[in-house]
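The data below hold one chain only, encoded as structure tokens and taken in the form predicted alone.
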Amino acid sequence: MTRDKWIRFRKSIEKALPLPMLLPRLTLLLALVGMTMPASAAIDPPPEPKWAIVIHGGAGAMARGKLSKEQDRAIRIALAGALDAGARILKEGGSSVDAVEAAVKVLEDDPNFNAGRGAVLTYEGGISLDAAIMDGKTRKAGAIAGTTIAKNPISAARKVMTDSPHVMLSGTGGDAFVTEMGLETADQAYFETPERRRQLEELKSKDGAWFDKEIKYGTVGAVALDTQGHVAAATSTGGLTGKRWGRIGDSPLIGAGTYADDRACAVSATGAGEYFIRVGVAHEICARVRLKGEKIVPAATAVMAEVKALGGDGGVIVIAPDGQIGWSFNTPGMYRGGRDSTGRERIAIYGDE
């Protein structure tokens, strides 16, 4: 039976019958008819979200046991501090820009992650600082990469998106930029922890040592969709302990490490940079689902796969203007987290959570 006739069918009983004697003999008929009846005509689907917004602080090393309860307790508090910012923006109908700028703000402002304070230092011992932020409506994107004064990095590179006429700017030019447009900046002690002081020492210990084995890339980044049904994405990152001449990361290239297409999806990354550069990983996700259908997990799962075949790990962060939201990593973990107006939450670190 079509829907439209079980429609029509269900009328012409209700007005034939009272209610207490309609409902066991419509429970009869149901029982009789279900396996032909369309699905959507018994069960109605679960509400699509208004908004959603989907978090990560970088993948890696992070295993069970790798982190004291201290570290795991600090790490999910100032995820779900970071979903705290975005969230607001988004009930209140802001848009997924000022979301996502907002999220990554608080992880920034966070020693635990290696983007703004706490960011891990370059082989001569100083801060470098890349970050991109690209809106899936327009196709607008700023980017900064190796900036050494930008408190908020992310909102360095929203400045050039929106106050410039070019989508990355790097180096002392990109310090210039941000000392004319006003923007706060701070000193090498702001950004500095002991930790990463020590961190770079060990590496330099070592002889031939261009990686950290026990690397955990805390890059950061934010997707997010809002109630107007667009997307964006960021990611703002330190780069690599030790890092020399200048290197810049996926991060902040667009396409690489960060893109937003309302056509796709919105994508942000953290791991392996050299890789996801030769992959073109976030604009490859969003090429996949644009062009071939594919939902955003399976192509995101597909894309880190080659990354995987080249000898690279990390993972990434996805969102749909459908309201689909997700993640694809090759390591052991990836701080992560995400949240939607259908009441959906979740906080993840490890693996098999």
The other form holds:
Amino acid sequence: MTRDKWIRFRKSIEKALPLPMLLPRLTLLLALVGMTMPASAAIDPPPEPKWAIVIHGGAGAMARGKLSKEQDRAIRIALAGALDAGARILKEGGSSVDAVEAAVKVLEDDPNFNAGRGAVLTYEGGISLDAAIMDGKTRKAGAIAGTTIAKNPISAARKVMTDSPHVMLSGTGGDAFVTEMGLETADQAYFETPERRRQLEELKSKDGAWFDKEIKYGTVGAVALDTQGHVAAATSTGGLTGKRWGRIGDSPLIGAGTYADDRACAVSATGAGEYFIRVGVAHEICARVRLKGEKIVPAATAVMAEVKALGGDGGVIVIAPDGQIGWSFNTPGMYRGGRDSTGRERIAIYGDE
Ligand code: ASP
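Switch from the form predicted alone, shown above, to the form predicted in complex with aspartic acid and output its structure.
Complete assembly follows, chain above in first position.
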């Protein structure tokens, strides 16, 4: 519920009921709302935010009790580090594109997330990384799919945007571009972790399992608003454990997992990519904001309901040029965080926080 809606809601209740009767009823009502409310939230915008950033490190089955204390702590530290990297740029008047790239790089370098180092493994046991970035000011975009060598796929995606006439490169061609552009590369030993190898072996031992159902979609992403009023979005992923046949998910697809448009908002998604592609999630949210005048969180929640209706799960982070920021997800948890120019900050993992 947004702040405006909440104030109107509270006033209408206060009018209808005298205060002594109101308190117990309000408590009950809040308990009911809390139980049925979808896992989405608007972080109240400051009156005139100068800049803001929201990040995610994937959504999925991370209910309370599923993560060890150490994992919980490591994730929160990593999310704070990514917010620091983006906020540092925005605070100094840097662009939202620079900020989302910097935030995503931090998460790509952290083996706790399914992007860059620590990405999930393909069916053959290899690495195949996807990323996309979009500038809401110009609606220029760049993406790379199936790179096996870019140490930071998000920087490769940005290079596609700035130094090629294309929007998306893939496979061996994408890797040739990475090499030609002199971007930093790494080999399988850098990307692979023992935990990802174990997850692949577990998946392959299950008969007929396409994807890991207990999955934490550890894709990473960032959306930002800069002091010039421009938004940007970036997403990076290893895809799904055991993916094969050159499978590509929503993350590098402009309009599905990533989209930014100053006339509407910026979106980065995580979840069961096939459903996000079919719904065209990121563009659909922006279209609702631009053409229907919806606020970003109701728009995101409506589109996530469509994903759910088709059988998919996951989540999105959103930001708008007027300073609205928020997220929406239909999984037990989502690694997420936000910070803005007023000093407001929030880092969360579970659906109930
Ligand atoms: N959306 C990603 C994909 O389908 C997976 C994730 O979010 O972790 O490739």
